[in-house]
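First, one chain by itself in structure tokens, the form predicted on its own.
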Amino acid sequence: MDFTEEQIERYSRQIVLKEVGGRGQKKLLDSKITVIGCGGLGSPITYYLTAAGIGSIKLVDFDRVDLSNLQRQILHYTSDINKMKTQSACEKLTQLNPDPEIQIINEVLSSHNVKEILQDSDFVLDGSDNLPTKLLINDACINLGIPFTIAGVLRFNGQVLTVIPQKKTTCYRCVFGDISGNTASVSCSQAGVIGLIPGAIGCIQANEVIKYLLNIGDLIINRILMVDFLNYQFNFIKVIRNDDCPACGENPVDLINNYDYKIDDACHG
């Protein structure tokens, strides 16, 4: 498989797995992923996918490291305060594993740049903490035919949904519809979150990527994983695809150019 001796040693614990092997590891090294947000979810996602040997990782975030981030955003250290999160993340990830090509994009994801940013990805991971960005990721990935996973955390709770456009699985908009005018939603800064919750949920998202790329196991599709870490309740809720969904339905519309996502300076996790 043209591995170096160092790569064989680095990835040996994965290569010995019959579900991975040399061919699987080569698939990971040849894969391109994009992570939206280098915060609470993005930290474990990028740490573990970098360690696993994903070949190309694109980091998208426009925010700077703040002291209040450090309780959960483990990519960043106290010495990184005021540094761009993408830069801080890139420094840690390249020290962890020099194999992946790390690309950083310091921009707010919007309807104007989303297709260009995501278009060459094999898989996209949502690490944002606001509903408009999640909808934008959903709509763009479906339009481009890119598999993705969307997650959310709040207080002691987390949820995960994976969408495979080629298989026409239930998408985020099927479940939540048009929530652009939702003023009742709250962020982690308002409601709080235990720092390890995004860590655990981000690990689940990373696992979804690896399983998809290797075509192994069951993905969290057509269902949402709901986790209550306070009471240790893990539940799957079946979600049914909406044939009239404007994003993934039988007659999709051009949401990217004709929908107001109302994305401002909300942070990515």
Contents of the next structure:
Amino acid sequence: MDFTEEQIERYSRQIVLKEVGGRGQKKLLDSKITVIGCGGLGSPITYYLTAAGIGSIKLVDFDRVDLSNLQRQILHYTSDINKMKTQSACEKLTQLNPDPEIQIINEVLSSHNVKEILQDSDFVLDGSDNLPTKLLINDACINLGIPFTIAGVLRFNGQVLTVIPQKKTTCYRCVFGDISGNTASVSCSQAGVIGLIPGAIGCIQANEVIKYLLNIGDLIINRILMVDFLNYQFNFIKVIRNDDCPACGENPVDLINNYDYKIDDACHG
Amino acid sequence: MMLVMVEKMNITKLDIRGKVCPMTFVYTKLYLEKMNKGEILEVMLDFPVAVENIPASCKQQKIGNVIDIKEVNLDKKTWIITIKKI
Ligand SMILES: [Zn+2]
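Could I have the structure of this protein in the form predicted together with its partner chain, to go alongside the form predicted on its own above?
Now the complete complex, all chains and molecules, led by this one.
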């Protein structure tokens, strides 16, 4: 594929980079990603990856825009209140860059639809706000062999973990799986969060995708990035893969069909 | 003894008069990426700073060796930079 004059100009500031070039840009334009959630994390993720020229972006969210979202979910404007988040997101993203093909899915991600929704993705980004959904994304992506990045934000803190199933890197369940029964874990609607925290963390997730697709730099694999924005502490915590992990271990279990994710009990918001 | 090397080479010509940095390098780079090792690219441009920037960036990113820079007399100051793809 040759670039149009408009594309050369639009992507000039990344084509000019040694690590990208025309080949890298073509790779981005040929890639398909799925973003779960068009909220606080999904906003910067989709804005920047749309701007960067990822070729195909699937947006998954079941929710409508609420006034209380606008403090951090910068995809949505005051005039979007009550609109489906995916619709509101799609309107902004297509105006930002008409190149990516944006697909919207207005469904709650569950064990019934997760594989179908994720299966054709080159990379999946978790922008959900609850542990059951993160575990579901983890288990489905490992089963399908799709790399993914999961993040969490709370108050002034954020964390990111990327998993590359082909390289058998430590998965989210290896680290957080044993507290999965606790659906009462605090979500940001109760604990609160400064809006730019998911903004900054979502940017890191977007950076993971670009680096993975271009095969450059070091990913946040086998370690978790923990960021404390109150004291500006950026730390990596090494995480070791559990050989007995039901998702990524030596004898994996069909979790999607057997594990009770309790998605409906999870607190959304 | 004189050794005469006769190379049958493709010369690709790129006219980016009117373009300014960094677009001058962006176009040069996109053309070089599509070429084979050893092939020659002639870039015609009229943005003075690019005469230094393009060779510097080609060297830094190891995508081409500048083998000639010549100023040509047209209405406006214009240069032709000859680059060998590496
Ligand atoms: Zn695991």
